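Here you get one chain, nothing else, as structure tokens; it is the form predicted alone.
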Amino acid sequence: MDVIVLGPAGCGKSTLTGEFGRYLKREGYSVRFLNLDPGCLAAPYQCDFDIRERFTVEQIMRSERLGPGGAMVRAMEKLSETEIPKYSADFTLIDTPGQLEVFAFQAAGPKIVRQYRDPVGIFILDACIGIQDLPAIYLYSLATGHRLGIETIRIVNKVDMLRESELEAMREYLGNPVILKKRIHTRGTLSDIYVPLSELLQRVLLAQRNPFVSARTGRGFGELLDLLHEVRCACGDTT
């Protein structure tokens, strides 16, 4: 199974890739690690393929006289033209750039993903953003999965950094999103946008499980593994 790890900068993609991969190995699975982030300084796992061996953002900045943003866009173009090795492992974990918008919403992102036959995405929701901003990042995850054209599951990471009462409030929202809809006090155009989006989230959130995990401690890895298997079962039921 090819698993593409997605999420905004700082959500814990590389840590999850490394620690979840080690968990899978302890469970008896064969695992390969791919780093597709040409801007990272170090990967917390042993790479089977590392795009930095071909080029880095820093090298592109120097050679093409580009700033960091332009160099990252150029790096994604180069990555989309690179043949990424395919492995026969039980799980191939694919770590993506911290700048999610460059990977997912430039033309290169879908082209890169199409190199894989039937990948599954893991989109990381950072528990530290709090409930108030959870709808926005959840919608971002839906847009990312749609843009890349892949089945995407969502997990809440960094649960070890929150109090149990905070986690319970987040679980309550994910299980009953109408709670947050009642807090929307916008007028005019914003109200016209937020209310329908809130109703959309009510349908989507209740249709999927969202494991609570800690990439640092390994909490929730068993449920995440179960959910990955369920995505590939005949019924495709992830509720």
Ligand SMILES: Nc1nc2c(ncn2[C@@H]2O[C@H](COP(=O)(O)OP(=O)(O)OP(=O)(O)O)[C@@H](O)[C@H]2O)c(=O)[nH]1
Contents of the next structure:
Amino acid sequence: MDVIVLGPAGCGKSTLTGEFGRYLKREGYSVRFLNLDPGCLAAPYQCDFDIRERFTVEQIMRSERLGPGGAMVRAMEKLSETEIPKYSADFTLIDTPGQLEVFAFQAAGPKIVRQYRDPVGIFILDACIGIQDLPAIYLYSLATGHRLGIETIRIVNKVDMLRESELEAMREYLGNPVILKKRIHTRGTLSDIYVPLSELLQRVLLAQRNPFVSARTGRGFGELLDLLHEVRCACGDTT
Ligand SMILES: Nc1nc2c(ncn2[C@@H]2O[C@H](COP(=O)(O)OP(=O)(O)OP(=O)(O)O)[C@@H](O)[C@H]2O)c(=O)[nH]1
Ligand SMILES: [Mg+2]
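Here we have the form predicted alone; I need the corresponding form predicted in complex with the named molecule.
Every component of the complex follows; first up is the chain already shown.
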């Protein structure tokens, strides 16, 4: 199974790739690690393929006299023209750049992802974001999956940083459309857009499971693994 780890800057993509990969190995699976982030200084896992061996954002900044954003866009173009090795491991974990908008919303992203036959995306929601901002980031995750054209599951990471009562509130919130709806602002001229969007979000939230995970402690890895298996089961049901 090819698993593409997605999410905004600093949400824990690289940590999860490393720690979840080591967990999978302990469970007896064969695992490969791919780093597709040409901007990182180091990856916290032993890479089977590391895009930084071909080019880095820093090299592109120097050679093409670009700023960090422009160099990352250029790097993604180069990545989309690069043949990424394919492995027949049980799990190939693919770590992606922190600049999600460059990876997912420029032309290169879907082209890169299309190199894989039927990948699954894990979109990481950072538990520290706070309940009030969850709807926005959840919509972002849906847009990302849609844009890349891949089946995407969502996990809440860094749960070790919250108290149990805070986690409970978040769990209740994710499972309760009424609370959620109140949180989406519906005032003003944009209400025509936000009301249907909030209704869509409620339907999605009720239909999906979102494992609570800590990439640091390994909490929730078993549930994440189960969900990945379920996504790949014949029925495709992730409830
Ligand atoms: N407490 C806690 N910290 C975490 C967890 N996962 C990641 N972190 C920390 O969050 C910070 C960012 O983690 P990374 O794994 O580098 O995040 P990333 O999404 O790969 O970051 P970029 O590639 O730069 O976007 C680091 O300090 C990690 O140690 C977690 O589950 N719990
Ligand atoms: Mg990273």
